[in-house]
Amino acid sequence: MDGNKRTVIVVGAGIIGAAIALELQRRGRQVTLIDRNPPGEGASFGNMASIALDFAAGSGPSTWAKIPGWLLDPEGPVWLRPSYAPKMLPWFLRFIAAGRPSRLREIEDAGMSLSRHALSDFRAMLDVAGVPELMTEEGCLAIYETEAEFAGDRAHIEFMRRYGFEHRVLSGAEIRDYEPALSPSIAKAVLLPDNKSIRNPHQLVLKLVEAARAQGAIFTPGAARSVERRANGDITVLLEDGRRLEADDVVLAAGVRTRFLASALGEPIPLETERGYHTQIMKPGIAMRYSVIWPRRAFMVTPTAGGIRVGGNVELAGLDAPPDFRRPRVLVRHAQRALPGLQVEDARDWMGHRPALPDTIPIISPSSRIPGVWYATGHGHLGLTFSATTARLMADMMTGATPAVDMTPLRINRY
């Protein structure tokens, strides 16, 4: 270690804390990387492996219309645990407000401002972790079974073309020739040739640790419970088992346990558990080139892992509650519909935490309290899609460069 350079301690070992160790380790700062996990063994592990680019806000008119419908059927893309109602509705009232027509548009210029540089920024870390073969070269295929059913996603069609995202609208046999497994019942395809796909996410997470550590970094084993600033300037992170952390700046990556401890720091942010399902089927008896989306049934297929993951949906039902195992089967159920040939062997079910804010897009910030504590949390959907450029800005900001875009929406203090 070289006692002269500033030290960093980064709070979180999922994608995006280990972006953001490998980056500002290689803009020459002392990164120590805690976690209370092996890295990314949280929300990274089981994300659905894609680079998803074009960016949509969650909330809006047309999504409030489908919210009643969502709730009431057992089989749909939200579901809510009556118990957990009373605790979600601040953050639900939020959601509703983020999504007005004058709030909205602010918001996907925050988002796009994002997924402009995401995939370029993707392939530079990839390059620096020496891993470039981990990013496949086949987009995403977003289908609808019926022409109503495209016509019913016209809004994000329109996002898509307001924004210059490249995509194409595909019908009928076209559709096979893209993606021969798919059910000949799907009537309509939009292909998303930059929406990539990792390999296996996973061991991005680890490659990235690896390559960080191999430039100095140090990985310590820990859960924080608090963070404080001493009176020479110090901060320091305090574990749960005693110890004590001290470094010249810290950056909270947690996940959705970033809000304990911003909460500690006079800092409440309405971040929510958005609990996410997948399950990875080793022996699927199909082999796929595209990932698939299904954006009226909220759910992905991808290959990765060395298998097909089908995953997606949303349980908000906090972080304590057990995993309800009949989600990932009413998936694949959906999945099979999509995909006939689709076989379930070999399978396994997971589920994770999504760290969920009410206007969709992140908290890459300072704290507004306490100079030298930083935020990166809060990305939903989109961690593994911003993981690389919010890797870049916060380093960028922490070591006095401009940032390549207006950071005042992604401010910790903005609600």
Ligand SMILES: Cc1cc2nc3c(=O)[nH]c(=O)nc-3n(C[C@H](O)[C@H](O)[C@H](O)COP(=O)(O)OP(=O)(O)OC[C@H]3O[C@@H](n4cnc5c(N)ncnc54)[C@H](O)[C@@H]3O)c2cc1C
Second form
Amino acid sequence: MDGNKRTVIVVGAGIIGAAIALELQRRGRQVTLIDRNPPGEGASFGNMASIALDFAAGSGPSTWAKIPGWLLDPEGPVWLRPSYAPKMLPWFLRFIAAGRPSRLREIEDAGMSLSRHALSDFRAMLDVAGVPELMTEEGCLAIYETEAEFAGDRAHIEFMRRYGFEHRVLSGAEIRDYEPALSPSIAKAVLLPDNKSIRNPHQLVLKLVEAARAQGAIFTPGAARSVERRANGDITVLLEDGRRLEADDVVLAAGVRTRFLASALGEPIPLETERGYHTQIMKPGIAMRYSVIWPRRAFMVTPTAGGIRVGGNVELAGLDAPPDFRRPRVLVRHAQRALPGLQVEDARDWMGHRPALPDTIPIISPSSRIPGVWYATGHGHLGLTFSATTARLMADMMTGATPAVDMTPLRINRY
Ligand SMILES: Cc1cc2nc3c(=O)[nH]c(=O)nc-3n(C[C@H](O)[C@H](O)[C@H](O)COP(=O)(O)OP(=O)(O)OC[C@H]3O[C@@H](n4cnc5c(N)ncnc54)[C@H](O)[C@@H]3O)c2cc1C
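Alternative state: the form predicted in complex with the ligand, after the form predicted on its own:
Below: every chain and molecule of the assembly, starting with the one above.
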């Protein structure tokens, strides 16, 4: 270790913390990465592996209109546990406010400013980690069972047009030419050629941590309890086991649990868990080339290194409620409707916590109160997609380089 290097503690070894640790170490910082668990076992373990560049704001008039129907449908894409509803209320009110037309446009611009860089940054990150083969080249098919369903997604297709996002509408037999496993009942599809996927998201985190360590970073197990700034400007991270780690800077990238650390620092953030599920099917009985998203039913099917992964949806039930594995069963049934040959043998269910902010865009920001404290959290449904860009922007800010995007909309003090 070089004693003259500026030191950084990164709290959280999910995809966001691991990507930041690698980028900062590469740029000459001495990084210590800590996690209460082994790397990559939070939300980053089981996401749907999609580099989804067609950013979509969560809130907005078209979403509001669908919410009552979703909440009443036991097989719908959003489930709210009634006992958790009162706790969700402040977040939900902010979510509604984020859908005002004037705010929506700002959110879309900010989201697309990250999306524009996401793929090239991702490729660069995979190259640095020496694992370019972890990304597939095939793209994604958004599917629609009826013309009416397709028409219902018009706003999103219009959005892609407006931002110049490459897409191609397919119909009839053309769909099966791309993905023969899809049912003839799928009437329409949109090919999103730039929405690549990652063969194994958990392995990706492990590879990033391995690459950071190969460049001199240290990984140490430990749960951060709080963060303090000392009189000399150093930052101290206090761990649950009583240890104190010191550095010049600290990056808080602890997924949804960042909210506890932020709140202890006096800057509360409206971070909630949008719980999501997947079923990993080791013997699916079909082969797929493309990942498939069914917008109306809000789930994905992704071919991964360990079989076919079916997942998505949102459960609002807080951090502590046990998983309800009836949820992924619903998704698998929907998937079998789109992919009639899909068998569910040797399958494993999983649940994870998306770190979700009410306005969909992440916080990538210096603390507004304490110099030397930085935040990278709230990536919601797009943490994998935005990981490399987040790392680059964070490293730019911390090393005095000019970030390639306007960071104002991503600041912590926007709430
Ligand atoms: C079902 C599902 C599907 C998804 N699909 C996609 C997709 O296709 N594409 C996409 O881009 N995104 C997707 N996402 C979202 C993506 O997975 C998340 O946005 C991303 O993983 C968040 O990464 P993170 O590093 O912020 O959080 P996490 O992966 O949760 O990592 C946070 C880490 O911090 C650690 N930690 C927490 N508290 C402390 C503490 N006090 N001290 C030390 N360590 C701590 C945790 O142990 C954890 O390892 C999906 C998510 C889910 C659940």
